[in-house]
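Coming up is one lone chain in structure tokens, specifically the form predicted alone.
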Amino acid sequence: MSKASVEDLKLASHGLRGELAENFADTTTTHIPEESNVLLKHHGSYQQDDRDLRAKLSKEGKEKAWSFMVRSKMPGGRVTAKQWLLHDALCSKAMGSIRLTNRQGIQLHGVLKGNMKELIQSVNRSGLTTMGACGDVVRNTMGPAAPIKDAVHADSQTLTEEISQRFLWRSTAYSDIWLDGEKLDPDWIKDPEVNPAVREKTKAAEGDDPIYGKVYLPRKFKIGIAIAPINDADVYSQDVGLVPHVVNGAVEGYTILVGGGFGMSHGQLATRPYLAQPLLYVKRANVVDAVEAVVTVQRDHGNRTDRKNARLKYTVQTMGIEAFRAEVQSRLPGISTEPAKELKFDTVEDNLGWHDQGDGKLYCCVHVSMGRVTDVAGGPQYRTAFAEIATTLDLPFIVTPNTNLIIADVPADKKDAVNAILAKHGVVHADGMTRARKVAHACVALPTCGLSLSESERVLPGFMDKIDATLRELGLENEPILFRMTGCPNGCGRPYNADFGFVGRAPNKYAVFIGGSIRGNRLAGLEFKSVTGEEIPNKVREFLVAFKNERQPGEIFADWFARTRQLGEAPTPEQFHVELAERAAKLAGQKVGEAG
């Protein structure tokens, strides 16, 4: 399918309708035409295989294992007890698990086409909805995990919930091919904490769609907000990133980001990471219209002719940051900006264990592997034990952006209660964990991802192993330092902003990038071009023991490694390329090609 057929396919699809209904009635077939599919991206899905069995089912003449994943958006995280009552019991229509995504959102992976519409109806019904958690529209609104009763958290959160709002998408073919035509607002829109201009904005724009117009936006945009110095939702990836600017305790305005984002493709100078760069500041009242300026300049300016350069990112590059502010400003009449607050941010790391809340009640953060939701053999028994704080204690969650779980709002005398359930099932907080392994996170990659190269979700741990045994041979197991990896360049597991970052190019072959920080702010560089998932727990081994025997007192890796290797602020691309090649050629010993 050419690129400018999904610009040809929006625009004919009557207001993303296309097929889909049709598609899901037929009873005869397990999958639905690639056309259908784009438009089904957008509702909230995508169509699947399963990949360990392609090569099997083709040679015996089968058709493909198919499938899909379902995702469930929720502004900031935030699920209710039966709302993950419900998830947990859709698994028995999809694989069996439940996937925590790194846009705190929920997945259901393996779902069979006759399955789709009961359990969509389903999440609908629960007050979540999965309308743009997928697709060329605005996605899951991230914000600040930890809940925190203060008024800057208070405010981040009902942000994420005015933003999601704001930006559905008007037509009615989700309520129609799904819900019989019901109309089910989620939670969030109900929530009287929203603000009622917000509210009217959205309900004056009902049967219209003001800011997607007929083809919606040239690509996927994300947003995310964080209150420094923490740095969970990592607001320097985002197409546009939010920080809060307080004043006496209460928000005054919001710093606003724009331009991040990770794609980019093997090989290919013209597709690259960008961290996001500050735009301006707008007070509070005015934030939610700051941002639909800068989407309506993405929609008006993005790229619609090449899908790989349509991002945020790339518009901002090629208009020029000046340029760009400009044309946001001249959208917002009679809205004073000012320029952006400088930001200061320590970490991307939850803080796992438990917590006071501030309201008299506690948190626990629970590490959860790679954020998959089962029952290990042999290991947590994650699914039951959630399962069972939801049912018995009836305990909201949330979902992290480094995809681990927050059990919220236990009073203090079900603390012992939450814990024993935890340790009947073998569900450790994080104890005796290094520093690295509680933050380190791989996207899904294999067997579901149709994208990807090689594995990532299904070996990071086991890489993790042998890297924690080196941090504890060099007494390293409580340093601040990021792992990520991710199936294929795309970078869903955000791994162009770590210490390391592994990213797959052919089966159980990867590029290793090396010097982002574990604050979230910088680029890593390509240090090795190719290597192979043996390998990469010793090339990891080089650079511990060069930090070990070099670093300065108190000196954190990212800041050993950015001093070392002369590392500057985000280069421009020409820069940023240059400076991949050169490093990499410059590595001893080391057969490294031109950089990807």
Ligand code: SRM
Given for the second form:
Amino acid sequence: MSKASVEDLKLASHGLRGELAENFADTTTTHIPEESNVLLKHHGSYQQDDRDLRAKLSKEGKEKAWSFMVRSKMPGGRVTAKQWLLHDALCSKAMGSIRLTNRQGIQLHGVLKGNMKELIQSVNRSGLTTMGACGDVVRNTMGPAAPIKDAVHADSQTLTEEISQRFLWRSTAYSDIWLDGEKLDPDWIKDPEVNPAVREKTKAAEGDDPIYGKVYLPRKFKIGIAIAPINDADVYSQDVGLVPHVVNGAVEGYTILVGGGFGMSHGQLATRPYLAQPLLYVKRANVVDAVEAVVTVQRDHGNRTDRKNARLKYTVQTMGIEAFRAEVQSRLPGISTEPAKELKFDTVEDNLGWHDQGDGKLYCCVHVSMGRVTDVAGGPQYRTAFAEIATTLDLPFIVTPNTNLIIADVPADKKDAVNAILAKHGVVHADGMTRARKVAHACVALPTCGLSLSESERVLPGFMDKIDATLRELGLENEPILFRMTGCPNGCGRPYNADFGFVGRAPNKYAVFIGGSIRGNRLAGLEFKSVTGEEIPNKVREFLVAFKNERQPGEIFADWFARTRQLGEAPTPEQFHVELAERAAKLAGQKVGEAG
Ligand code: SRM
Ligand code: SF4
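Having seen the form predicted alone, could you give me the form predicted in complex with ligand SRM?
Next comes the full complex, this chain leading.
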């Protein structure tokens, strides 16, 4: 589908309605037209087909094995026991597993067309929604996972919810199509207090939706909050990263970072990952309005002719951070902004295992390999264990940004019961794992992802077995080293700020990026253009051996790399801008130089 046509589809969709109601009412087909799939994303679902079966079915002249992935949103990853059990029941009617996502959401794969309406209805009846989980709008807002009961964590969680509410799209298409027009809860779209002067400056010129107007955003938009020094929400990878500034134990305001994002295409320098950079600092009362100002600058200045260059990161690069900041400030009348505060992060890791919440209760962060909640043949019975905990103990869960699951609010006298259920179902404590294994993550990729070029989720655990053996042999099993993998360069597994990022380019072929950081604040460089899966553990070994031999006392891998190595190939800003201009000129059908 051409890039411009997504814009046309949104414009002509009557508030993202299109023909979705008719498509899903039609019981004679197993799938929907591609134009409808574009709109469906805004409702929180993607049409997919089983890639394992694709070639066979095509050979037999049969249609693809169509189904839908449905993504539920939960700000800060918070899910009640009841909501968990609902997803558990729903996945039985789909692919039989729950996929925790690295934006703290839940995905169900393999949902058949005929089951979609009932499924989406029940997610909404449970108090969650799929609305805006995908599409050219603000997605699930990430926040600190640990349920620490202090004022700062409470405020960050409240902020994820305020942001989530502010940026829900407003058309009634969602409730008309999926909920028979019913609004399940009168507060379903609570309009958080908006500063009228700011809204006057930020509201869309056209359409009923005050923020999104008729054509929504040029591209997806992601927001995450982290409380320093724990960067679990990976704030530098977000379109907007937010970090609270704490004075006397209370949040005074938030530093706003802008323009992070990881999607790229192999070999195209006009597409590249960027880390978010400091924009400004605002007092707490003005944070959501300030984020609205950023979102609307992107709405009005983002690239709407080339979806590959349409994310906020490119808008910031193209405008320049100073001009971008001035534009944001011009949309905040009467609100004073200050320079961003200095930030210092230690790690993106989850704090696995048992911890005090600070209110007399405990939480347990359970490692879930690759976020796939299933009953693994001969391995951990994650699905059964979590369902039993939810059923018998009625405890809430939190999906972490590293796709682990926190069992929260555990009274001290229930700790043994939780441990017993986990042990009964073989869900092991992470204590025996290498520190690298605890945080390693792979994106979904095959067989469901339509964009994957290679395996990811299904192969990283095997690669990590070999890497673990090396780590143990070298005595590095407790070192914080971040391994991430994706099945294509879109970067869903956030590989580009990892110590090691393996990025699929063809079946069993990966580009290897090295030199990011466990703190999430540095981009890796392209070290090897293409290696086979079998070569990966050996390539990694070379670096681990050098690290062991050359490190200074206490030095972590990321700091050793920065001290002793040059980053591999990374496009310079000049290369980026030249290729960007070339792309734009090509799209406009002009020769470079004529573009002006
Ligand atoms: Fe992603 C597209 C899965 C986090 C960048 N992502 C996709 C799709 C929907 C494929 C598609 O468009 O057909 C994948 C569905 C696969 C499947 O079968 O489930 C998919 N992305 C995921 C998840 C499930 C990976 C995971 O391991 O958890 C994550 C869902 C998060 C959520 O709950 O919303 C997920 N995706 C990310 C992240 C990380 C993040 O957001 O923190 C990124 C990199 C950050 C960023 O956005 O820049 C990411 N996904 C992409 C891109 C590239 C965007 C770009 O700017 O170029 C695509 C493709 C696209 O948008 O064209 C994509
Ligand atoms: Fe699919 Fe690529 Fe995202 Fe992996 S990185 S889930 S292969 S789009």
